[in-house]
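The chain below stands alone and is given as structure tokens, in the form predicted alone.
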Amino acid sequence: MDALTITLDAVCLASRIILENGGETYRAEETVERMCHGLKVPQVDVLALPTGLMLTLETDEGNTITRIVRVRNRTINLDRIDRCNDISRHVAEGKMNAEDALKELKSIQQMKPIGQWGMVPASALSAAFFTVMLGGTWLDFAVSFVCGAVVQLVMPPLSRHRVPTLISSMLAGAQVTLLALLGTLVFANVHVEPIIAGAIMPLLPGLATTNAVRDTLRGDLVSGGARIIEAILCAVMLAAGIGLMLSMWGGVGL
């Protein structure tokens, strides 16, 4: 591959890692621009969206190369973003060439996320302590702990089978509510409201909302609007799952 193609591969992979792991669209664009500046690319035009990236590079000889990158899978992994930022800074400062940067970025992309058995206790403790913060008792803490753990066990298989995010959100809300209501059958003094509220807190699209606001304030209206709509729909579907399960529970008279 020639130098321009390697440069294009490196900057595209860097921006893709940012977009796929919860980074803002403006951060993906700035990463491309700064890396290209450090690699002595005279002209670069980039447009990043939550679901894709369009990029054109131009050399001193007038040669141009364009690429469109589709971003299909999005998650949250701030460790990958941090490592990608370190590499982009080294490239921008002239401390790393495109070929070395591409190798490092490929290693970042192949990093294994935190294992499921590490996420289960983290999600369970997060849900449980949110329940206490919202006025729940220590008995509610225990029930919410179970809710958070079970949800974290169920969500990864849904993601692996490519279940749409909105459907997953509705199923998660229904599952949390069902477990909380079952807790009332086992323990007499369980409070359903703080358990449900605490257990759904880790599921709320807080980072997506923050990114939407930041993109909008920086003038990226398309990206900001798309992200805020996605966040609102996720929250609505989560609430729909809760409401559906409460209605079904009341309908059977339990």
The other form holds:
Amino acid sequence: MDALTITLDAVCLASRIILENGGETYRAEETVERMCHGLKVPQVDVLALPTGLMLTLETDEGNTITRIVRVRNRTINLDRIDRCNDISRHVAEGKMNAEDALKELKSIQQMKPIGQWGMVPASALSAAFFTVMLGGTWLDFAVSFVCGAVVQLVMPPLSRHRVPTLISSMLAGAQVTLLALLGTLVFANVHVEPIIAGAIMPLLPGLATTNAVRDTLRGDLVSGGARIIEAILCAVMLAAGIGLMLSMWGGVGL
Amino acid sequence: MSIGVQLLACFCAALAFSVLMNQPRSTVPVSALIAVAGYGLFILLGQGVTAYFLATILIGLSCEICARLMKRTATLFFTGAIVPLVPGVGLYNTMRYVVEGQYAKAVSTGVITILAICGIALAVTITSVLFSSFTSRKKKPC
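Right, and the form predicted together with its partner chain of this protein, after the form predicted alone?
The next block holds the full complex; its first chain is the one shown before.
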């Protein structure tokens, strides 16, 4: 592989990691520009979108090379973004060459997230403590704990089977509501409001909303608009799931 | 539940949420503390739309300051810190009123929820504009 291919691979991978793990699009663009600056690429143009990235490099001989990166799976993993930022900073300052950067970035991509058995308790505890924060009792805490755990058990298989995110948000909303309502059958004095509100708080698209605002501010109107729509649809589908389950429960007449 | 218990629960919830988002370890307790400060201010100001705005301003400023102190990006802190302010109660109540057929209440709750989100978004805008224009005056290492 010649040096230019390695450079291209490294910058593409860096921006891919940022876009796939919940980074802003301007961060992906800035990363490419800074890394190319550090690697002495004379000219680079990049356009990042939430769903993909296009970049063109110009070589010393005046040839241009273009590459398109398609981003399909988007999750949130802030640790990867943080590490990727470190590498791009090192490259930009000229402390790291393209080959080492590519190696490091590959290891970031293979880095395991905390894993299912760490995610389930984290999700359960955050749902449960949000319930208490919103004025729930310790009994509500227990019910909400179950809601949060079950959501985290159900969501990863759904995304593995490529169920669209919007459908899985609706299912999550419905599922939280169902479990909270079942809780009222089992225990006499369970408060539905703090349980459902607490359990959906980790599911609402907070990061997508703030990213949307930041992208729009930077003048990335396409990315900003796309992210705003994504956030709105996600919240609406979650609400639809809750409403559907509440009305079905009311219709059954329990 | 007393405010102390609520704030403690807020801390634990933000902590667990940060772990869920795979935040780097060193930023997790910091962002949970910022979350508590923001939610405390939110309760103190009476939980209205203005409270959402001002609490987010506090959270945004603290995140930007911590980001500069710890040499990380502000987003890492912000994700965990803002989550207690996400209007989950408003969303749930709106849907409950819709299902119960109380449309007037549903609309008013829904509008307040949307305004709360707008307040948060506006505060995010203001803090990040403030800090990006503040730092761009200094030389960037790039």
